[in-house]
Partner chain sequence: MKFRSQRVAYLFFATSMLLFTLQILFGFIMAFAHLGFDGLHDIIPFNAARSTHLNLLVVWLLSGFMGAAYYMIPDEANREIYSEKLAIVQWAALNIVGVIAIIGFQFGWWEGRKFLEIPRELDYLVVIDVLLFIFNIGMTIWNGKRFTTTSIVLFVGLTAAALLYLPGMITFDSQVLDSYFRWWVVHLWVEGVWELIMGGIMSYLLIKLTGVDREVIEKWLYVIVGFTFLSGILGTGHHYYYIGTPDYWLWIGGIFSAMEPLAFLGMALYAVGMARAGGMKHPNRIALFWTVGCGVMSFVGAGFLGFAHTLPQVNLWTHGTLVTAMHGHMAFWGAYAMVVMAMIAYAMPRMTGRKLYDHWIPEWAFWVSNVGMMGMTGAFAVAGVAQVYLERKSGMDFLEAQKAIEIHFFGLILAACLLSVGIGLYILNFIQYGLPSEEAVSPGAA
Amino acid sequence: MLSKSQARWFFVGGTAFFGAIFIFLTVDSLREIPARQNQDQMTAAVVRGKHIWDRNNCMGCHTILGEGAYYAPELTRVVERRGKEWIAVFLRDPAAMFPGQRRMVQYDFSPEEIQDLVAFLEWIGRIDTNGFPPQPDLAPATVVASRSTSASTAARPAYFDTICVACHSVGGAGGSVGPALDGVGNRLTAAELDRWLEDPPAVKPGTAMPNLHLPDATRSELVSWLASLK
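With the form predicted on its own in mind, show the structure of this chain by itself.
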């Protein structure tokens, strides 16, 4: 059993020891900041995107860099996971991308605001966070889309790999929300594919696939490729 004098010195020594460790870790963290941040890449678009993020209280639902709420997905590495094009389409109409599932508010962002938000999220994703956030142990495995397709005579559109692959797969690679598209050229004609891509809900009311409002050139490229999947 310690005497009063021994207990006092034990307390003083322990406080000093752990205080020194705390100071060392603080100094070390501050020293690492310049090497880990990417402030030199902070463009005007990134700053505008941050203002939009704050103005709409996005952290009320989302987490970023470990700060925020846990109601909606963590977004520190969202550009790496989803890609800029997918995020832009989602922000334009969140409910359309996941009918009956997502509860994100429709903010009616302008195209410029969407690009600013994407720029902000891309900048955040480039910060060296020393491995944060970790890959969740129970998260479903993400399958990277393969460029190889069987019996395809047309070039695979980049739009498919940035947007469509989140829901559809080809050759076993891609998402599973929508049907696999292997052999879709045998099931549907080019005209039917074009009509479907132009407005899926009009062809099949209640379908989970949203109207992506594809430009004519993008839709034509997708139709040519899908029709070649025999």
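In place of the form predicted on its own, the structure of the form predicted together with the partner chain is requested.
So it's only the chain below, everything else dropped.
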């Protein structure tokens, strides 16, 4: 039967042995991490972004690399999912993007800080994470068939696909926060659309749609395409 001193040696010896292996593996990991995290792409902006991330305790709601809190979305691949432009617009006024839904703190980041955060998130997205987060492997219950038959005369603006689709859908693809925009050209004239996009709350006080402060060129591109959706 095991004696007490044998038990003590089991504890001390086991701890020393596995502690040594752990140190060895840590040394090896530290050797491999620079390549896996693309150290050469860690620009000053990335580092600044990381400290903005820490300073505001973003991990207190979000997860990154799967670590943090479970109140807000996982952000490891957010640049791939939303695009840099969308994130920049979103960070300017988070509540405006998801009206009436779970709220994010309004941080009033400067444009430079937003660029730093985007750079940080972009860098995070390129880390070799052994496949996390995985692609969904169960097919959604229903496949939405495209029902858009709009013979559009204008080209679909890229801006629409990076920003607008977060809330609006066309042809069944897109968000459901705002109304679907199929056939919007039948309901509103180009002039009305233009006035709306310039400042939605001014047209309809209390609307959930934020003023996105679109540059004129982007706005007119959107208006001509939307007006053509008939």
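Quantities reported herein were computed from a predicted structural model and do not represent experimental measurements. What we label the rigid core is the largest C-alpha set whose atoms superpose within 1.5 Å from one form to the other. Residue numbers count along the first chain shown, from 1.
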Does A217 move its CA by 2 angstroms or more between these two forms when the core is aligned? no
E192: CA shift of at least 2 Å between these two forms after core fit? no
CA of D182, rigid core aligned, shift of 2 Å or more between these two forms: no
